Every structure is written in C-alpha cells, then in structure tokens.
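Let's start with one chain on its own, the form predicted on its own, as structure tokens.
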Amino acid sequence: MAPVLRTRGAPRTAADLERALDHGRLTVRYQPVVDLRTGAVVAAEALARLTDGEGLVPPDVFIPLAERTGLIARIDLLVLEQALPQAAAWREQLPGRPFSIGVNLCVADLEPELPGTVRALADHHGVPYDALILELTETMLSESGRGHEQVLAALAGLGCNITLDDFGTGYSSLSHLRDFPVAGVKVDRQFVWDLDAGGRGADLARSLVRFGLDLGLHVVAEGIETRAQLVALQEAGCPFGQGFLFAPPLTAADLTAYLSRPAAVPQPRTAS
C-alpha cells in the first residue's frame, strides 16, 4: 500500500521544522537500486522523510523549507545516522554479494569536518567506505564554493563512491566530471521517460548512458517505469537502475523482506 501522502501537519517555518526533527519525525525510505542484467539488488538510495503522526510528509514541501533555513544539513546527517547501521544489517542479510547505501548531500555538508564524520560513523557500524555512494546534484556542484573541492576529495580518498545526479539536465556535466572526483552518474529520470516516445530524447537517453561507460563510471538510470524502458535501458548497456518498475521508496522492514525475493528482470529481446 502506497503511503499516504500528507501536508496538514507539514513544518511551515524553521521553528516548526527543527521541532520536527527535535521529536524524531524524521524517518528514512530506501528506494532499491537493481542490477538490470541480473535482476539483483546492489544498492538502496536513502530518501529523507518526514511523518506527523498520521503520514508522511511530501519531500516537496519540507525539503525547500530545510534548504532556505540551513536545517538541510541536519537533515543529511540524520539520514546518514539511520541508512548506515541499516546498510550494515542488509549486509549481514546478503553475504557475498555487493550492498551499498546512497545518501544525498547538500553544499552545507562540504564543511572539512564532513570526511572525519562520514569515518567515524561507517566505523562505528562496519560498513566500508566503498559501500557508500555519496550522491550531488549538477545545480549542487556548481554552488560549490572554495574547500569544497578538497572536502570531495578527501571523501573520495577514503574510498568513498562520489555519484553525479540528475546527470545531464544542467549545463556544467562534463566540466564536473573534469573537476571533482565522480566515480558515478545517475541519469535522470525526464531522459529514461523519454524512451517510451523515442525520437531525439531516446537517442540522448542513450547517448548519456553510453558516454558514461566510456569514461569508466557507474551509471544508474533513475525513474524507471515502464518495461519499455527498460528493456531500452538494457539494450543499450545500462547496469543499473531503479525506478516504480522495481519499487517505490520502502519502509526498512519493507526492503528487508524485498530483498529476500529471487532477483528477475524481463530480458531484452535478441534479434531474429
């Protein structure tokens, strides 16, 4: 059952978002992240949310709000606080196999003591940097100011998995991949619609994945819906992805009992 979606009881100040956070509202959804050549589970995306007590919160409606009073960065933190001990037992659950938790940042977070933290905390619960993905807009790194650059650098020396979101709906792309230390893009979801229609907008769709592979990255298409696209997605290379197809961001005991399933996607069609 989809949950319900709320907006009576959503923070309309940052007195009434920070009282929020105060009172433990915030909550995390983990949205899966599937190998579509195999069907597997590899990651999980974690997705802050926001509860009143009878639902959720739309992301939409306090997000701006957490980023106009500068709670955004708590809010990061939290999340971070929650998806790594849930990422460690997910682990446990899946031994042998790759797992690995995507967090999202904000420019708030690039302050220097964001790599000890990120440290201290997938120490303190044992999951290795390399299993965490640390996911920045396009819109994002073109805010970055000086010492960023360094702060990204130095997460990316602990081993840490630097992703590029929404890739390819700004206009600085292929200087940041120049620039910072990317180790993945995800393509966004308006590009992975756009090969239901076909026409210029699949072929870029295309395009964007390819060109990642060239440059040696990990590329996950995000927003998949429709088993077109996926099949598109497949054909054209794309390892991963995650989308409604697949699941709608879980609850954690939710992607607990998803990730007991027998992985299966829909195979791409060979020629005749």
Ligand code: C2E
The other form holds:
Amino acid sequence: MAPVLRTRGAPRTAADLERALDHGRLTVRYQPVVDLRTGAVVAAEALARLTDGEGLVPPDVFIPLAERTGLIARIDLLVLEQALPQAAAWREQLPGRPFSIGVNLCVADLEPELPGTVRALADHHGVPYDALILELTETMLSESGRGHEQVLAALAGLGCNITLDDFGTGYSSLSHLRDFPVAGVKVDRQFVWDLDAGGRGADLARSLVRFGLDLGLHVVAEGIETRAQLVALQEAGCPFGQGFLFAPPLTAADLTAYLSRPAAVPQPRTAS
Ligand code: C2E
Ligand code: MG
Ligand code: MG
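I have the form predicted on its own already, so could you send the form predicted together with the named molecule?
To see the whole picture, the full complex is given below, headed by that same chain.
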C-alpha cells in the first residue's frame, strides 16, 4: 500500500529539521524515468522524504525550510550518499544497459567544493560521472550569483549531465541554455497535462519538446499521468518521460522489483 504522506510531525524550525537529520530520518524515494518508445527504465530520480514514524513527510513541506535555513546542502549530500550506492547496485542489475541517477540540487549546493565531493562519492561507489543527472530549476539558476558558472562548468567537465528541471516555468530558460553547460531539460508537468486539453497549451508542450531536441538536449517529460499524454509525447518525438502512468516515486526495494519486470510501454486502447 502507498505510504501515507503527512504534514503532522513535519519540522517547523531549523532545530526540528536538524534533529530529524541527526536521527537518520531522511530517506529517498526513486521515480523511474523511461524510454517512451520501449518502456525500458533508463534512469531514476532520487526524491527526498522525511520519515516520522507513521508516514512520510513530502519535500514541499521541508525543502523550503531547508533552503531558508541553509540545511538544504546537508540534505542534498545525504541524498547523494544514499542514491549513489543504490545506483551502482541497479547498474549491476542491468549489465549492458544504460542507467543514470538524477538528484535535485539547489543554488546553496553550488559551492566550489561540490565538484570534488561529487567526484569522490561517484568514485567511491563506482558510478561513472556521466551516469549522474544534476537537476536544477530555472528559478534557482536565476538567483545564482557569479562563481556558479565555474562550479557548473567543472561538473559538466567531469561529464555530469546538468539538467534544467521544471523547464518552461521560469523566465530565463533561454539565457540559461546559453550561459550554462546544460545537457538536458525536464519539461514541466503542467505543460504535459496541457496535452489533454489540446489548443495553445498542447502546441506549446510539443514545441518545448522539439525545441529541446533541436538543441541536442536530453528531453524528459515530467508528470505523465494518462495514455493520451503519452501518445501525444510519442508523436512529438519525446524520448524520455516519468510519471504516475509508469510509477510513482518508489522505495529502493520496489524499484529493484520494477527493474526486473519486462519493459513495456502502457498501450493506448485500440478501438474495437
Ligand atoms: P521535481 O524535481 O520536479 O520532482 C518531481 C515531482 O513530481 C516529485 O514530487 C514527484 O513525486 C512528482 N510527480 C512525478 N510524477 C508525477 C505525476 O505523474 N503526477 C503528479 N501529480 N506528480 C508527479 P516530490 O517528490 O514531492 O518532489 C517535489 C519537489 O521537491 C521536486 O520537484 C524537487 O524540486 C524538490 N525535491 C525533492 N527532493 C529533493 C532533494 O533531495 N533536494 C532538493 N534540493 N530538492 C528536492
Ligand atoms: Mg527534479
Ligand atoms: Mg520537475
């Protein structure tokens, strides 16, 4: 049964959050990213949760507090420390197949030490740098000051895939694509959902996919919930996607089981 997502027991102050981290209450869920043509899982996105004994506290409840209090860098490091050994195990489970791991970063993470930390952790766990997807939202990059370009360039220089998350929702996507070494975009779920309604919103979603592909970027559609959205994305040539149609964020054990299932794309119903 799906775990209960709860906000009671959520940390309210920096001290609460710090105590939760000290007590090992940060846990990670993994959402598969699939090849939309074959249904094969090509990556997983690591998503932070806090356990509170009875359920899980979702990130939108504690990430803003973590960002305000500077604890976000500690959280993101803890996620990397859990996700990298997991990714190494899944790569072993899938010999000869590509499998990358995505983590979400924020501006506070973009310190000069970050490339060294990523490198040391990836080396320690035997994960190639190019199997790492580092997701940053456009809004965060807009707030980024000078110096972050060098950090991103160093990470890209290692081979890590810098990816613009929630693509299309910010105000400066185009300048980010020009100024930062971006390897991929994740089309925001709102655009994906607009595919159901047709019209201008759906045109925009298809254009965002084509735009990313024209720039030679990895394009992932987020939040795919319906077969109609999947078919529209396939028709637009969108190579990758994630969403509840395939799987919600899963425990590591559940993703291990999901990976051993035969790959299949949910098929649209044919008219009878
Ligand atoms: P995101 O990186 O855009 O992550 C995708 C979010 O969409 C996840 O929510 C996921 O559960 C949700 N989602 C995926 N498929 C569907 C779908 O088909 N329908 C719907 N309605 N939702 C879907 P989640 O896990 O609650 O994460 C929310 C946000 O919190 C993330 O958005 C990310 O910005 C942030 N976040 C999560 N974990 C971390 C972390 O470790 N570090 C940082 N800095 N931010 C994190
Ligand atoms: Mg993300
Ligand atoms: Mg997103």
